[in-house]
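In structure tokens, one chain follows: the form predicted on its own.
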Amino acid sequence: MPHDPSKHLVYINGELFPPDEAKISVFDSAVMLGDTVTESTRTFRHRPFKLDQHLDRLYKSLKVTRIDPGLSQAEMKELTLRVLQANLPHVPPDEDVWIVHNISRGRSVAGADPTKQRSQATVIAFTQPMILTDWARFYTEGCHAVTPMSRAVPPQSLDARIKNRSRMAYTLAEMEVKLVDPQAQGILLDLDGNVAENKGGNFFIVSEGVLKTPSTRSALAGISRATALELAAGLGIPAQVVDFQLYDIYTADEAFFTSTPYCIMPATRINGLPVSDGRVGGVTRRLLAAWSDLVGMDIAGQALRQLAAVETAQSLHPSNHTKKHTDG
């Protein structure tokens, strides 16, 4: 079972706090405006994966949004590792954590100029248990990928390469996806009908042996996306960065998502139609195996162990999960 997050300390502007004492002002621009850039890194066997690349992307987002964190990238890395080391004693050997950064512009005052930075930036860094149970079955069964009615925010409005906490558009789109299938995973299309991205990841197809993924024009430049392309090159799998539409997914041989927590999530249905024969494909399995080799652990195995532990706990204590509550 994933470990207790209440023991993980949270960094806020130079201090470490227990989670129930980690607070920011209700007037912070994170609350007032959703004016926050973010990064999420994960560990494998307690070691951060591509932390430098995540921090590179964080500092590009900070530059473009004109938020001054008051820390150099090297200082941000040092404090990140300090937070991780402070919390690792609470992490079981076979479990891992998210490492999350949220950085806002600081205090905001309602008025004519929301861009004015009225205080130092708010810098938050924390760890949380890497809970993979919701995705675990997809490694072997594949997920159902569904396109919502809503479209991706066009790059003319907000560049998708800025990783930010203003997630309302993604959340509403995901609600539309869940109306079709509560377990479905969303694929956003752009205004021209090209595949863009998932709410928290990138999308790939395999057609006639070629791996294909959209450009970062309307999609986050994912670290996991880059890793999948690197692994494909190492395996001799040809890859293209190219526009494609729903027709191309419907007729593809394989499809999968990439994202920090699960790395690779196979998709075996798209809007109710099977992808090829409806089973996880060989290229997807090869890439996931190569990723496991890269990080020195069985990625799918970790998720499946978590799921087995949850199911065992439920079978031993069914009353905890079937108890009905009534209003008094």
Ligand SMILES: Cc1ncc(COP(=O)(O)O)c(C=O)c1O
Given for the second form:
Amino acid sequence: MPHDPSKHLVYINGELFPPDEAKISVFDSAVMLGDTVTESTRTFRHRPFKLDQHLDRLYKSLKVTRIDPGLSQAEMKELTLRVLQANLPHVPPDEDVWIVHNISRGRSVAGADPTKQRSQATVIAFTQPMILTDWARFYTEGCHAVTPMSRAVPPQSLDARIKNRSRMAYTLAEMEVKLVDPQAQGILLDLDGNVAENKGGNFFIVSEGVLKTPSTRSALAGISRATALELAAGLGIPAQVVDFQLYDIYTADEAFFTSTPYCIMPATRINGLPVSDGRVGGVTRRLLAAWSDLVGMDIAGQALRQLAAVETAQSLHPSNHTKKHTDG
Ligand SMILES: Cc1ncc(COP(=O)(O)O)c(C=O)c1O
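Same protein, the form predicted in complex with the named molecule this time rather than the form predicted on its own?
Below is the whole assembly, all chains and molecules, this chain first.
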């Protein structure tokens, strides 16, 4: 079972707090405006994966959004590792954590000039159990990818490379996806019908042996996307960063998402049609195996172990299971 997060301390502006005492102002621009940049890193075997790359992206987001965190990148790394070290003793050896950064412009004054940072930035860093149960089955079965009616926010409005918490557009799009199939994972298209990204992941297809992923014009420059491309290069799998449309997914040999928590999530159906024969493809499996080798653990195995533990607990205490569903 995923472990209890109640002992994980939360960093806010220089201090560590127990989660119940970790609070920010209701007037913070995070609350008032969704004016927050963010990062999510994960550990493998308790070691942060590509933390420097995540912090590079964070500092680019901060620069472009004109938020001054009041800390150098080296100081941010130091405090991040301090939070992680404080919390890892509560994490079982076969479990891992997210490391999340949320940095807002600080206290906001209603109607005031947003170009002025009115207090020090609100710098938050915390860890949470890496719970993979919702994605676990997809490693072997693949998921159903569905395109919502809503389109990705165009880069003319907001550059997709800024990793931010203004998530209303993506949240509503994902709700449209769940109307079609509650287990489906969304693929947003851009205004021209090109494939953009998932609300929290990038997207790839494999066609005639070539791996393809959209550019970062309408998609975050995912660290996992970069990892998949690096692993493909190491395996001699040709790859292209190229625009493609739904037609190309319908006719692809393989498809998958990439994101920090699950790394690679195969997609075996797209809008109700099977991708190729509807099974997880060979290139997808090779990339996931190479990723597991890179981090020294079985990525899918960790998720499947968590799922098995939850299912065992539910079979031992069926009333909890029923209650959860009626609550929902
Ligand atoms: C909109 C969006 N696209 C893609 C990704 C995947 O990025 P990464 O691989 O760095 O987790 C994320 C991650 O949260 C995201 O929010």
